[in-house]
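One chain follows as structure tokens, the form predicted on its own.
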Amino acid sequence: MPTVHDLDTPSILIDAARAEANIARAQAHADKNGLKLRPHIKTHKLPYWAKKQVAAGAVGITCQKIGEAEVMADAGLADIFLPYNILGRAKLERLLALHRRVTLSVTADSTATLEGLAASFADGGHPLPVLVECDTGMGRCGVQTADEAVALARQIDRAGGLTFGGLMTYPAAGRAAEAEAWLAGARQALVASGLACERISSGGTPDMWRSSEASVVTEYRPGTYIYLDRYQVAKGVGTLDDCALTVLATVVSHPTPARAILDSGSKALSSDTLGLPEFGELLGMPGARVTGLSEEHGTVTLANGASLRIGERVRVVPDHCCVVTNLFDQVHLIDGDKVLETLPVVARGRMG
């Protein structure tokens, strides 16, 4: 059996006992709560891991692109939630094709996205279910008061091939209270004008684990909740010790004894950081932090009187993992120092 010591760098390393670990948790909670669990594949873009959270429970899987859902129809996967809006004759060619494989939902936030849904979907019997978007305070897409929402699931329920499939949300990390009255009250303006709204849809790892029994939210979509990253453990979601997915590098440059440089860069590690102040740190070496890239290169800052060898092997743990992962075309599996399975990141740059 190969081991990490046999890989070339960077390599994207998976603890497979560890993401197993973060699934097994986050479904537990749900259950608990009396949530739907929807996991976001963006984090993984596997269909390997997409099935294993769908067999620990997950009503199904979260997609934002339709090439993303097309790869994981052709793995199997049978219920796919795309909360984007749809736009363009080719995308919606092949989305009413995904529609006729799988049980598929959709969003919309305007009156232009559901023209063009309704002008591709037509059939009454089998109509696609279309949520309604909302900005509970991300300040990204959404409708902007519960009248719009309540405007936009009329006009939805009106078409012949569409129907009303409840309420969508991404709201602003750590303001799931303000996202909470948002939907409460647009719910209520739904109910109030004869129209049922069963499912209300909302992401986002972090303030998953604040949600209780008590919630208007029925369902969740967690993405970064299986491999974890520093971003989630600034915000309390768990440690370094839950983390599953790391980057392997090698040390290529001691300049200084406070600085050395990894063969990874902006190309493996991303620079997407989340407001953080640095881009990665080392396991095992504490006070080492990533606090430079260029594209190929990577400096880390060294503390107390560490220092690295050139030639010398670190495993960083990103900021950011989802960006990460759409930056390798494969991903190694493994066990300790044993790699378990190679997977290709097949979800990885899919068009549309």
Second form
Protein chains: 2
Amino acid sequence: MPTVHDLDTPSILIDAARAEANIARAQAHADKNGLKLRPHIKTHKLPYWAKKQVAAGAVGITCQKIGEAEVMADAGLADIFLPYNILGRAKLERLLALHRRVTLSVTADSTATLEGLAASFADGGHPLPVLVECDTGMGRCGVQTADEAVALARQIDRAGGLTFGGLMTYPAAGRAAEAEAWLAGARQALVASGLACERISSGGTPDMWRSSEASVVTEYRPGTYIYLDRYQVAKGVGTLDDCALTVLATVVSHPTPARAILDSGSKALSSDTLGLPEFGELLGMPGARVTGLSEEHGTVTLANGASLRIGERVRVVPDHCCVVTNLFDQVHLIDGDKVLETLPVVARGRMG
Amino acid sequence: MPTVHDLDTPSILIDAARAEANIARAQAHADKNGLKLRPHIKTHKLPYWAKKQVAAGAVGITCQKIGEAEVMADAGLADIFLPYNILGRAKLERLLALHRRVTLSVTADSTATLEGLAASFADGGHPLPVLVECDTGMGRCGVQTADEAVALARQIDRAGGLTFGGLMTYPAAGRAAEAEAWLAGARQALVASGLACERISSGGTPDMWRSSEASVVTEYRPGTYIYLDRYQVAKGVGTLDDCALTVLATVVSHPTPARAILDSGSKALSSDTLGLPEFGELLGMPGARVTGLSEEHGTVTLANGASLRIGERVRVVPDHCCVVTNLFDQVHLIDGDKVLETLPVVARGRMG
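Can you switch from the form predicted on its own and show the form predicted in complex with a further copy of the same chain instead?
In what comes next, the whole complex appears, and the chain from above leads the way.
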């Protein structure tokens, strides 16, 4: 069996046992609180983990692109939520083809999106559930008021090939209570209008962990919980020891005592820090932080006695693991130093 | 012939005539000033453009990864510079194989790197030129003093399979004069030690444009000049009308009058802004800036009368084009609305 010492750098290592433990822990929390889990596959982009998530009790999966959903459907995933406004003939045709082979649901936040869906799914065979996306504070997509949500829900209800599927939001970080109040108000307005709202879907790993039975939310779409990263640790979701994804890198230069350079730059670790002050840290070496990135160089600043030597191989915990998996064509599942399996990141780079 | 209207979004469009003009303009500047151009292929990652750059007069190309160099060698590029510390048996074996089929040169900034090169290339057939990387202010890789440069040059000179190839730097942005003085001093120290220093290689599109015959630099490795981007425009290298690369995107949501959402997020436009305050701007729409990104959403803030409608297709000029081409599996060469050719980004995602 190959070991991590046989791998070239940079490479993504996934501690399989940690990922499995993270899946089990989240599912147990969801089960205990009567919540449905619908994991977002954007984090791993692998049917391998999607199937494990469903086997553990997830009601289905979430994809963000039709191309991701197609990959997952090909691999046998049967229930897919695509919380995105799908527009344009080419994408609507692919969406209809998906609808004919898996249990599909989507979202919309405008009449323009709904008109396209209604026209394409008029002869869809069975109705497509469409959830209304709500802007509960994130300031991205979504209707702005409960009245708008009711108006769109009515439009969905009237369309022959569609059926109103509930509400969807991605809440602003740390503002779950605000989202909760927003959604409760919208549900009330819907019920007052005679529209049942049985599914309320929310996102985000930190919020999922804070959720409880008392929530108006019925379903969570956490992504990062499976691998975790420095951002999640900063948010209190687990510790560095729970992080399953690391980037194996080599020290290629050590120009000054406090500065070492890795062969892993923004093309391996990504420039996306989610607001953290550094780009990553070296596993087991608290004084070694990645403080700068260019495309093929990662600058490590050494402090508190941390030391490195040229040629040494290290493991970097990145800030945001989801964007890292999009940069690599493959990941290696490991158990200690053993490489259990090497998987192509088949849903990577799906643009449409 | 297909048109851009036939393409799904997000897609990369390359205005072929603009890229050709940018190649010609830079080569003319280099020729006029007696400088050699050795374009960095990291910007386009395509043999198609590498060949055009060489045909226009470039002395060869620059790659940052062995995997990129292998792709380019396979495509017939004959002279490749790899300005990187190559370490580890697997990479050194691939480097030796490359050396046997193309005119190769590399860099080193430590005895550790040199020891690996010397051991691997002892029986290389003909010596491998190794340039000493110098930190002239960038604070990344590179020796810190002229004395260190001389010591490494001597070590290269003594190694049987290697030959001292000169000096290499990537200068800090806006500090070309400092780099110039550093390199002139090191060259003088080398010559005083009896080591000829005929090749001095520097990088960066803005510096290349500011260079002149009086410079100590003999060779530039500009990358971005072929496509240009918002960062280069901010640095005074051309205008938005010279930018050859845009990302074709669709407006998928318009939740408030001042906010529209594109189907192009950090997975298409990258989080790397090179310090600019926004992530991109819409071509021909000065009041429409990309002010926020999540993985699959680009938030456009509309001002000064700019307006968009849901379903509309727009073209985004990104901040940093090199990282954008690494995110897409293909690019489309265009002439106006016509799609001339669709090219796979064959050197994309080369990690090792």
